[in-house]
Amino acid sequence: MISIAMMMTAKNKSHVCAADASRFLANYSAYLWGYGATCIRITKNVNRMAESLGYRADITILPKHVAVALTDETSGEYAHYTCSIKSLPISYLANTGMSKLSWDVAEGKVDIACAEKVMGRIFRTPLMSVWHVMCLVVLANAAFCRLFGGDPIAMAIVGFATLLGYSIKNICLKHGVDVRAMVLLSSFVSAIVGSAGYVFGITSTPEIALGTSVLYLIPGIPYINSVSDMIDGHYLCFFSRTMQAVVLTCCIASGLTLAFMIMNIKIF
């Protein structure tokens, strides 16, 4: 078995040098990050597929870039190859089909020019429907205004706050909008709804309606994988993520601030 092992190695390796080799896993790295891949799984994924190819691989992953090094300790064949993070919705599909093509390159079922063609279907592949996502938006929120003790009144309140928000923050992300400016005008406006409550009291818990009606808009993959990326010792990652995160938990609470003046609401 050990014999097979090395012959298949030997066999994707001379198909493969390092320079294309590193190219490829530059790119795929940098894909991943996109789709939210946290920096261990990233490493995990990639020195699978160099191990499997004859190569070891020194992987470095910074906030804006991903450089992969390659070298046949045997050979001494070195390569390196820098790439830029790709600008990506988050998406676990994504990520699942890139760690599916990782198992398929280790285990030799393709070849770098074959998982290339797939990295590139999997880039392709079409999005959930916005209207799907935006249902299930509005009602994952209405159910938190429940889990936190809002009434039914307060429920209707929320699912309309995160249905006008969550329009706005598509027709943003659309139109190229800078993603601060769309987290705080998103949170604006479902302030503005969401203080419904206050304004015509027609609920029982306008507070808890107010406090929820932005809960969509929290970035809870960073603050995820910021804590994966602190564990596993990737600490400038940990902390962009953690940056980016904070900043727009910023915008969130700018956006309730303003709403919070405009409405002439005194919560505290």
Contents of the next structure:
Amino acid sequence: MISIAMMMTAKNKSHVCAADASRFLANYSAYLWGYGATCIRITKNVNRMAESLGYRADITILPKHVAVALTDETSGEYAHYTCSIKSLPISYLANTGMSKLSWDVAEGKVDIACAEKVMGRIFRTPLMSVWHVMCLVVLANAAFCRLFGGDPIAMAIVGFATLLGYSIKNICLKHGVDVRAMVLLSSFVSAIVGSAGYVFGITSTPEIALGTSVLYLIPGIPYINSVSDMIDGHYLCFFSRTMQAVVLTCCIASGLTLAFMIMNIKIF
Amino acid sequence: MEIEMFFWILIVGISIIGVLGYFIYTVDKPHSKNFHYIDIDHDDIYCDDDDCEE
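Mind sharing the form predicted in complex with the partner chain? What's above is the form predicted alone.
Every component of the complex follows; first up is the chain already shown.
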């Protein structure tokens, strides 16, 4: 088994120089970060591929850049490549494809040139239909309302608030509106719709309808990833992700507060 | 409460008209809405080029 692995490593090494490998691995890391992977996932995948190619990888992950240094410990060949992190929509589907790709490279099933093409194909894979996602988000947010004790009318209000806010969010995203402005606007409209319980007195749990109407905007993945980065010791990435999430949360709070003011709701 | 009702109807009405208007305006525009999983079958998806090694 060991000899097979060594043969495979030798075969891969003969095809890939350190410069090409480091460029591929840095690009791979930048894309993987963009798809929403944590630092520990990026490190594991890159190390897996680098080892199979016969190199030792030293990865520097910064909030906006990734640098991969490859060293061949036998010949001393060294290459270093830095790549800007891609701004991509978070996609677990793409994450799965990228992880599968790393295993295929590590097992010698694909070479670097083919892996780059696969990476391009993963990048071009269409996202899940907006309509499917919207239906699921509406149902999920209404379920949240029920989970927090909302009655069926409150659930309907939350469903409608989510539908309208999420539509605005999609329209803004499609036209490249700043994410913070998009979150603020969506939050404001959802909160206005969510205040129907107070304004029209049609539900016995208006506060739950209002509170849960903006939950779909909470940046959960950046928060979760930041904790993972903190546990793994990537404090710069932890801080960067946390700040991104905090800024978006502040935008949600601003939209909500604006709605409170316009609807003259005095909860506090 | 009437003024709040007025604001609610105004803002929600504008939002609904805006969103519906946008969808009606873009309904005949080409856009990608196909959904499919990344097929992780190596032979099928990963290598359909001659220069990819098996």
